[in-house]
Amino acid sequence: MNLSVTASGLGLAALAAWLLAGALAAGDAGQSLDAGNAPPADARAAFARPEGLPAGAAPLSPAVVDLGRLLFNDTRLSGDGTLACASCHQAQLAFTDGQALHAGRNGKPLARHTPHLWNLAWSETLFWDGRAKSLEAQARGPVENPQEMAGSMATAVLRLKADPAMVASFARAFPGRTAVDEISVTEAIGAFERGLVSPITRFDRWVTGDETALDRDEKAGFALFTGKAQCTACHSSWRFTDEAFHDIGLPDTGDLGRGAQLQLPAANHGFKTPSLRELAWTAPYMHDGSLPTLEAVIEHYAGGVARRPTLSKDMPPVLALTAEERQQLVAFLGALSSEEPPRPPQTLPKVELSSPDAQTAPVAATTISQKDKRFTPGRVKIAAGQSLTIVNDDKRTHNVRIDDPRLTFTSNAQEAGDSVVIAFPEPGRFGIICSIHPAMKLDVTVERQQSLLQHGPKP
């Protein structure tokens, strides 16, 4: 599989400049995109696919992925031996189930819609409420959920150990390990899911310069998506997700989403922004499966939004779309999907050697800004004994979280102008995120006192 498109670095800033320069000045997206007036390639780079899996992802081996595929389809992981992961995430339905809400073990619908599994290697958190931090943790969740597979990993391991063929598969996948165990089960399933990279689409070909890949309406829909409709406020990057949690104004069903997970009322009704890749094959939509078609999704944003205090500040106050504009948006969204039902790649993707953030040297700073869904600066160093002040300079609600054996910290909701002061218990490296926008990451190095480094401790 070829993932050979690389962003030029201009990204959304260049795209915004193009839009502001007047591509939509006529007020009609369809009329503004005549031949030769499409956005330049450097603006499209904001949506370019990466060359491989994100740096830091576990390398994929065929033996581990093959074992993960077997386990994904193995009913022995469920309590009564009748269900597998694939029972809900069906490959022929783009790893969804085609239902609004799957039936649970008690016959009642589950609380949330079955999401697709494409491109999860890039996910910061898993599940609609973000409660899992890794694919391995996510793999355990449905198995042990009493309303889903109603099993236990311990029992599943005993069943698998009794199968000589499965024991041999584990030995091939994990040479040197002496037994089938829970860690190996979740690692194998996680590897299989990590390899589910969605195919290259017509949109990807257009991003790389093929002007014939999209038609007139699809290009007009892209202009609306990135301009008037303000969709990229949440659906950004090549996967069309900001990895954040938003209240988008769906009817209140009592499910508080991220707010309940964090015990943070400001995040109530917030659910993870889904990727828009392959969405033509993954209907119905939303965390509750309540919108059956893309037309219904656009109808929601263009007049069906429930206004409440927790509504995402990335939502436009008003979105008025003509019938033609709605059709153009649907056309563009369709171009983000494969022409045929997508299948797992035949060749496993490689892992990128490094991330851009890792190449940035830390700077000395004791005050950090939260703005535009990022910490600025993103990598800092402070001296031992110094505190770090984090200020919300944004319109959005933020949060500060540290999950570290040396320091566990979480702030309340930070509204515009609020600040948080953090004191670190010892020198070392610490990671900070915003729990509402988990792609926001701050890397902090607490340095030892120079006198100790230069002269050593006193006897």
The other form holds:
Amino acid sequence: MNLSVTASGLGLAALAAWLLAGALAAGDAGQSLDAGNAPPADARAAFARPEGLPAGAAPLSPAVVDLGRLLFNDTRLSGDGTLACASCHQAQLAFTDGQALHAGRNGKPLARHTPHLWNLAWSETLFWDGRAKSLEAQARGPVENPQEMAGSMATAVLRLKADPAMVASFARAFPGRTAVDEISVTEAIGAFERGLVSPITRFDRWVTGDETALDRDEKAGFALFTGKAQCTACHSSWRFTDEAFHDIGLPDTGDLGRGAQLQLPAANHGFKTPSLRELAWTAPYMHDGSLPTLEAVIEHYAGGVARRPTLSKDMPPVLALTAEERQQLVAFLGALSSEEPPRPPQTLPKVELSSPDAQTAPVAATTISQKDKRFTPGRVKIAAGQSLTIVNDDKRTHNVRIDDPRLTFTSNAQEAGDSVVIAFPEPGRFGIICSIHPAMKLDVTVERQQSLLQHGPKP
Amino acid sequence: MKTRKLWLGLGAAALSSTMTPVAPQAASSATAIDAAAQASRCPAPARMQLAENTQPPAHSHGTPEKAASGAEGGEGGEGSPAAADADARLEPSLRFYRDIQLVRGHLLVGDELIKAGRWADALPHFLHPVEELYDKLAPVLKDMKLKPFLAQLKSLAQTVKAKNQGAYEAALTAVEGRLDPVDASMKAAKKDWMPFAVETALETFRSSYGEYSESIEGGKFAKAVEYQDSRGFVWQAERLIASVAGELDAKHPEAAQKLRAELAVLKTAWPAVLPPAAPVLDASQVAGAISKIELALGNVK
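Provide the structure of the form predicted together with the partner chain, given the form predicted on its own shown above.
Once more the chain from above appears, this time first in line as the rest of the complex follows.
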């Protein structure tokens, strides 16, 4: 069956072809657990810490970070002057509040659990539903949420301007700017949060070759984590998150998460995969804070999952774990945490010089595959007037989204086998993501026809 | 301060002749406890020696050596070589379970302080289990295949530092969630649970004496934390005895009655969670009250 999709913005029409409606079920049926499958010997390499902050990030300025720290702890950002960011993200509690759900202004629990703030410099999106695309955008949210800090940035700026010491701090942090303003406030808070890189753990030492850093149970837990339990389907990378949104089968409280954010029913009940770094210090767990211990988390995955159509395809259909295996998984998860309550690093992290993706040259192609939560190829060039066909070769539900003033586009849910066709009439460079897996990125360079003809696109 | 000790000889001697050694049971957990502790199993001679030398409980916190020097030390054998040696010779499962009571005692009095809104005062009681007790518990927990709770203890302490009531309650529940299986495992491992629980309580009382004696200098309470520690230990020991009260009452009604009477006297030493202006009972009176409890329970087995 075919489905027309209209791209807004420039009024361009695109065509999305939906194919192989039954492929999803077939894909799931082919997914079986291979109990006892040990991970490859080099599996640990996939979890090696980066050298520094993501390449391309602005280097952190000590003055800006210091200002951000002040603002993070400043109650003047709240409406009644009683709450700061740090009221919920408490440094002593690993930047959480340790509670299932913090009480809102109306005395009722907030809808979602306070997440920790470690390693957000690498985040593609912020908030459990990913509604903020940057730390700066995120910083505004709680300040102006009527159930949280119940303030406004405009009012906060007025209060800060009236404080000579704070004005001086802003001047030191942003010497080229003449006034305290909302942009500077959010930039400083964002910079402070970017500096919150979790400390090196025993697991990290093991990854880099110290065989004694983990004990037998912890190593067995790693084997389970990367093997039988399939945890790495979502908890991947050194931060143990795929940055994607998954319905993991928690009880339905009416919170549709990413689905509500995208207005995409296929993403209902999807919440961002949390990083597992410093897990021992950040209980309770899950977006609703409903699981108090790591044992309860394992119990959920091993038997408490609510089966429904939106359940993530990355969830194992069955997960039977012995008592010993559960204990080993918990032991491993504990090794991802500092031995002492984690504190922010004393020195600001550097920025990596370059990323592997950035070094990849774009290839001429008009058909893109979505598989294993990646666009392949990840960088393409086409000629103006050509279209890209993006095929979901994955078992997962995907989505294609372009947020660009020259071209905005969003597909509906792209189930396994579905294709989306997007026309690019004008030259330029465009970024495509999957809204459900925002770490999936496709870089499209649209060249003038004359330029591309010299190379010749592949069919 | 100079600690003048009287006592414990008679009570300890009575106990050592009637209750010790607490024989390890056949259950594997008990074996694991004993193996993990790697201590000589000679509690009776050790305790007889205490009796003959009229020493205070050498394994308790705040032994005379420490009290005299004013040095800080941990509970259960830390603080002086003699105390550590005596503690090491304590029957392993008894030492382990006594230390569990000390952890609970710390949490109990810490919780009492938090309920009184005294977060800063409560903090030491949430740090002590990590700093002074957990290292000794860890290998035994592992051998008994019980879940560790170091991270939970640290996390709990952090909630107290942060003065975060909601997080505190959740973290306390998490710690208790790890301690409860310890109780269950010990019960399963010990064939004669009631006498073992009673003897563990007695060891806990002895630890409280050490803390109490160290808290007093010049006839006044100089160390509120030690006063509170001792209160927590006594209250926890009472809880432990209460948990076996049914069997104790049934088998030893007279002893149970005497115990309650003597315990009521002992508890007058701690009229509140904050120390009174002057001690209600001096250290020797507390020692005496504990020795009477020992005597009351001397025939319990």
